[in-house]
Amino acid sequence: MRALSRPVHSPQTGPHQRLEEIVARHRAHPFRKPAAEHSRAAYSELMAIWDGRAPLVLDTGCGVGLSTLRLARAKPDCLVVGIDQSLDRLQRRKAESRPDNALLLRADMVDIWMLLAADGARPAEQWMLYPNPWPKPQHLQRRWHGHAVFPVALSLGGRLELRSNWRIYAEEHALALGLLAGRRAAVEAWQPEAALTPFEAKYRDSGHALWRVAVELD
């Protein structure tokens, strides 16, 4: 039996009071970090096997790449592309038949937005599943809209889905969404049929309200 999970817990009962300052901040000073030596290696991977006409998928840490194989199966036409940090959740999943349009990647995800936005890529769709909610108010700028990345993610255009089980985290990412895009998008709450990664399944058979956002930003 799965064992549950306990709800986010936060001091904070809205959106972060400092959510606007900071997103106007990150636009106003563009992110200029150099990507590491093995994010350049992975991204290396994906632009020899990506032929730049296949609509391009990128499941953002992605964990144990579940959810890369779903959608990659989901999606035939496109190239789904897994990005997660830990070598060791990578190689979970490594026995796994995997379809032919998948791939795994071990690579920082910020840097491999620097990296697709220096070359001008353009991916078709972006999903942001179940990332850690960093709860405590401090830590704003490590959740992915409060990161100064987030203006680079966004100018990549394409669809893009969040999905959490923290109702905050969900309306400060459609907030700072209209503040950097210009985009209205709806906070929604959200029963999946088929949940697309473990901590999805987990979460809803825990009883946890699930919330998505999901934007054209073309």
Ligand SMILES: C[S@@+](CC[C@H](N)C(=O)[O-])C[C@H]1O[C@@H](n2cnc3c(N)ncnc32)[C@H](O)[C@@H]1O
The other form holds:
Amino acid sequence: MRALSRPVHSPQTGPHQRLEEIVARHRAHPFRKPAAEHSRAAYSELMAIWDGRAPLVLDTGCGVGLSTLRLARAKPDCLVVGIDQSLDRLQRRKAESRPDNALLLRADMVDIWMLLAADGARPAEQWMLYPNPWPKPQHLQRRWHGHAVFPVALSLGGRLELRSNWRIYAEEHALALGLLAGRRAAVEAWQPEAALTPFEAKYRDSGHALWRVAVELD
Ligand SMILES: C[S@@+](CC[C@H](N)C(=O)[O-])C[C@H]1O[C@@H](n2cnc3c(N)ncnc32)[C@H](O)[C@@H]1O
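Shown: the form predicted alone; wanted: the form predicted in complex with this ligand:
Time for the whole complex; same chain goes first.
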């Protein structure tokens, strides 16, 4: 039987008090960081495959890539790219057959967003499925919406969907979307019929409440 997971525990009882200030700082000071060599290599692999016409779907922090394969099967006209920094995770599911329109890459997502933006590439969809919550208040800037790259990720556009088992993460994400993209995004309770990712399955089976925020950025 799968081990149960504990709900996210944090001293935060609501969105971080410094969220607005930090997001404003990231909006005012564009993020710059040279991409790591391995991320550049992964990006070249993507660009060699993508014809620029098929709708591009990004599965950010895809873990073992199960959601990437499932999204690719559900969207045969799209190129679905799962990106994770952990080679170990990406290789765990090696045996499973991969649809032709799915690609799994080991890279830092921060670099991939920067490289896509530099090339003016526009994904059709961006999925952020159960990112690490980083529940300690001092780790706000490790959460995607607290990271300096977040304005760049939003500038790429497309339909963005975040899912989390920590309501405060989803609330902060929605607030940051309002501040950076002028989008009013609702935090919805989410009850999947079939889990899209292993973390979704684990959290659901552990009885956690799940949350999602979906928004059209274009
Ligand atoms: C909690 S897991 C969720 C995995 C998967 N989305 C799921 O729901 O099963 C978060 C994943 O994000 C990946 N990750 C975290 N920061 C990343 C980054 N900067 N670039 C790429 N992947 C990252 C981690 O390696 C990890 O696999």
